[in-house]
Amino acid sequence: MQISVKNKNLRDWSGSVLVIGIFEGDIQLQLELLAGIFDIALLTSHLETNDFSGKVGEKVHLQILGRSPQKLVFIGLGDTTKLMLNDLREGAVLAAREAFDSEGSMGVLFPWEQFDSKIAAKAVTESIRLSFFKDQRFQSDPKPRKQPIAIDLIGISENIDTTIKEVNSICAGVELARELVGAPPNELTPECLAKKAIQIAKEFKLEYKILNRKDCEKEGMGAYLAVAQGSDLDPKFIHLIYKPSGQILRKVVLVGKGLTFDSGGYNLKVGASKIEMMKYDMGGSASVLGAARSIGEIAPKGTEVHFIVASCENMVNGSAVHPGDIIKASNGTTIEINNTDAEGRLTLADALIYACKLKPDVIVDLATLTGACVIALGEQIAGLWANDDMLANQLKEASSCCGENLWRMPLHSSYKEGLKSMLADIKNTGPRAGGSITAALFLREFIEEGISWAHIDIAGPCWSDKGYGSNPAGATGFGVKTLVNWACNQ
C-alpha cells in the first residue's frame, strides 16, 4: 500500500474517501476548514442528525455523489487536552472500517500538531494498514475486496519519508507473523518454517544456519530433541544473522518458540484446551521471523541482531517422551518431564543456551508459553520477566509506543522451589499456582550470568476469537512492533 504526505490545501486534494478527525466540543469552528469545499450547513446538519459530538469512537459518514471524494467520514477523538496517540490508533481503525469498499486513495486529515508528527503518522498508518489484512489463501474461492490502494496524510509539513518506509517495513513483517500463524499444520510443517526463513533471509541479505536433527545431536540438544522425537517430521533448527554495516555497538538474540503443532504429548491437551487450535503454538517464532524481514529491510546501525527458532512438533507416537522421563539439555542440566505438554520450555531451553554461546549483551525470547499468563492478563496483554531492569523498561517503552501491551510479571526466587525433582536436576513443571512465574524461573536457568534476558509469554495476544483494534479475528502478529521498536531505537 502506498503511503504519501500531502502537505496541501484540503481543496487541492482529490480522492475516494476523505477522513477527518473532530474534538467534542465547538464542531462548527472545526468544520470551518470544509467552507468553500463542502456545504457546511449540510454536513452540521448531518451531524446534529446523527448526534455526533466529537466523543471518542463516534463516528459518521456522508456519501456524496458526482464529486471527489465520495466519501466523507468524521471521526470522534474526544477532549483535545486528554488526546492520546492510542485515540489516534482507534480512531484510523474505525476510519479503515469505513474505506473496506472503497477504491482509489484515502485521505486522513487529524491533528498531527498534538504530537510529534512522525510518531503521529506511523501510529496511524500502521492501523489503517494492519486493518485491511485478511488471510484468505486457504478459500478455494475468496470474494474480491475492494479497499483503498493509498493513504494520504494531509496536512504534514515535515519530511517522515523515513519514516513511511519503516511503516511498510514493519506491517509487512506483522502480516507476515500473522500468515504464519494462521497458516494449518499440515501446511506449516518445521521443513516449511525453515524455507521461510532461508527465503527472508535471501530476500533481505542475512545470514542463515538451518540445523538438522543430527547437527542437533552433536550439539547436544536433549531437551530440544526430546520434544521433536514423538512426531514424524524431523526437527529444524533456524539461525538468521542480521549484520549491520560499519561500528558493531551491541549484539542482541531474539528467539522464538516454534512448535508447528502441539498436541500435548502423551499429556494429551483435551477439553478447554482446544487442541485444534495448537497451530498457534508457533507464535513466538512466527513473531521473530517476522521481525528478522522488517529489521532485514530497515536495516538499522550498530546493532547486530540474531534470529533463533527450535522448530518442531510434539506428537505422540511409540517414540514420544514419556511423563517421568529424564533429558539432559546442551549444558548438561538434566530435567525430570512431569508434564508432556510443557514442551516449549524443553525447546527453548537448548535455544537459549545456544544463544548464550554467541556471547550477547541481551536476549529476547517470545513463546506463547502458559495458559496461566492468558487467565492473568487475558487476550491483549503479553507478561514480561527480566533480569535487567533497563531492559524491561526498554520493552514496556517499546511495546507502548507501537500499541502493543506488556505487563512485567515478577521472578519470585522463592517460587522456584516448585521445580525441585527428587532425581534431576530440575523439573519442567511446577505446581498450577503461580505457572507463568515458575515457566519463566524455568528458562531463566539455561541463561548464562552476566547476560541481560527477558521473557515475553504472548501466549494470550497471539491470536484473538474476535479480534480487537487493528487485529482481525485470528492471528493478530503481535510482538513484531515490539521487537523492531526495540532493535532499531536503542
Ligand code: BES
Second form
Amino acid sequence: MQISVKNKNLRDWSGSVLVIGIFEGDIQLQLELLAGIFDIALLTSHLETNDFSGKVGEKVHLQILGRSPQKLVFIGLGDTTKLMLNDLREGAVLAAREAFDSEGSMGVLFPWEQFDSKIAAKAVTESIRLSFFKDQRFQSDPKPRKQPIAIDLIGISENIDTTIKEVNSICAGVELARELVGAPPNELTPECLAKKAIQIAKEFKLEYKILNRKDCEKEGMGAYLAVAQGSDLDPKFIHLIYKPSGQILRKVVLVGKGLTFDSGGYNLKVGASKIEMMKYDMGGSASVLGAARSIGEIAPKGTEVHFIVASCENMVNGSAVHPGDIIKASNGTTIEINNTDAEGRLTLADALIYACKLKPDVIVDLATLTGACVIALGEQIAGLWANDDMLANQLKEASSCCGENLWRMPLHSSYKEGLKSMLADIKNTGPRAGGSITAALFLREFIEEGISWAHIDIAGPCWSDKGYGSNPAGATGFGVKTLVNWACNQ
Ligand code: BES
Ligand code: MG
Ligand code: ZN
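Output the structure of the form predicted together with this ligand; the preceding block shows the form predicted on its own.
Starting with the chain above, the whole complex follows.
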C-alpha cells in the first residue's frame, strides 16, 4: 500500500471513512466543525449513548447510508494539554482498524497544529500503513483484501510531500523486513537472503559484494564458519554499500545477525526454548536489509552506509562444531565454544572485525542475540549497549521519535570475568545471570579502539505472537525505522 496524502479542508473532502480525533472535555464544542455537514445533535447523542468521553483508547463509529463518507469514526485523544505523539500513533492504529476492508480514501482530521505538522503526519501515516500489513504469501488461496487506497490528512496547510515520500520508503523497508522474518527457514536460506540483498542493491543502486565459503576462509573467518559448518547450506556473507552523491562526512556500518535458523547446534534447543520460532533469528539482518532498501531510496546526503550480514544456519550434522571446540576469529582471537547455542556472537565477531576494517566512524549491530534480553525487557523494548554516550543518545532519540523503544543497558567490564577461558583467549558463553550483558561484552572484544559502536538486542521485539500498536501478529520489522531515522538525520 502506497500512501498518497492530500491536504484538504473538511468541506471539500469526500471519501469512504472519515476519522476525527476528539479531546476529553466539551465534545459538543469540538463537533461544531462538522456543522452544516452532519447533524450535530444526532452525533452528540450517539457519542453519549456509547459512553464516549474522548479518553485515549476510546473509539466510536457510525455507519452512514447513501453518502460520503460511508463511515464516521471518532477517536479519543485524551487531555488536550497532555497530548503526546504516541497518543496520535495509538489513535491512528485504532483508526486503521476501523478502516480495514474499506475501499476508497480515508480522511484523518487530527490536531496537527499541536506538533510540527510534518512530525505528526509522519507518525500517523506510518502507523496507519504499517497496521494494514498482512502476510498472505504462503496461503494457496488468499482472501482478496480491500483497504483504503489513499489517506487524506485534513487540515494541514504546509507542503509535506517530502515527508510522505520518506514515510513510504520507510514503511516499504519495514514491510520488507517483516516478509524476510516471516518467511520459513526452508524458503529463506542464506542463499535466498543473499539473492534478496542483491535485488535490493540493484533496485536502489547500491554497490554489493557477496562472499562465499571460500572467500570467508581466505579472510580467516573461523568463528563465523564454525557456526556454518554444521549445516548442509552454504553460508553467504553479504555486504551492500550506499554511497551518497557529493561530500562524504561520515561512514557508518550497520551489521545484522543473519541466522536463517538456529537449532542451537549440539546444545540443541529443547523444552521452552522455542526451536520452532528460530526462523526469526535473522531478524537483525532483515532490519539491516530493510534499512538498506529505505536508505537507498531516500538517498540521504553526507553519510556513506555499509550493510553487513554474515548469514548461515546453526544446525547439527557430523561436521558440526562440538561443544568445547576452540576456533579462531579473523583477527586472531581464539574462542572456546562452550555452548553452540551462543552462535550469533560468533558470526557477529567476524562481521564486526570485517566492519572495523572498513575504518568507519560508527558501527551499529542489531541481533536477536539473547533470551536473557527478552526476560529483562519483554517484547516491546530492545536492549541498547554502546561504548559512546553520544551515539547511545542519538539512537534513543531516533527510536523514540518513531515509536520504537530502546533501553540502555550496562557494559559492565567486570562481568568479562565470566567469559574467561582456561585454554583460549575467551569463551563464547558466560553465566546465565546477566547473559545479555556478557553477550554484549563478547561483541565489544571485536571492536577496534576509536570506533563508536552500539549493539541492539532485538530478541524480544523482533516478533510478536499477538501483535501490538501498528504491529500485526508476527514479524514486526523492529529497528528499520530507528536505523533509517538515525542514518538520514545526523
Ligand atoms: N537466537 C538465540 C537468542 C534468542 C532467544 C532469540 C529467544 C529470540 C528468542 C541465541 O542464539 C541463543 O540461543 N542464545 C542463548 C545464549 C546462551 C546459550 C548463552 C540464549 O539466550 O539462551
Ligand atoms: Mg542460539
Ligand atoms: Zn541465535
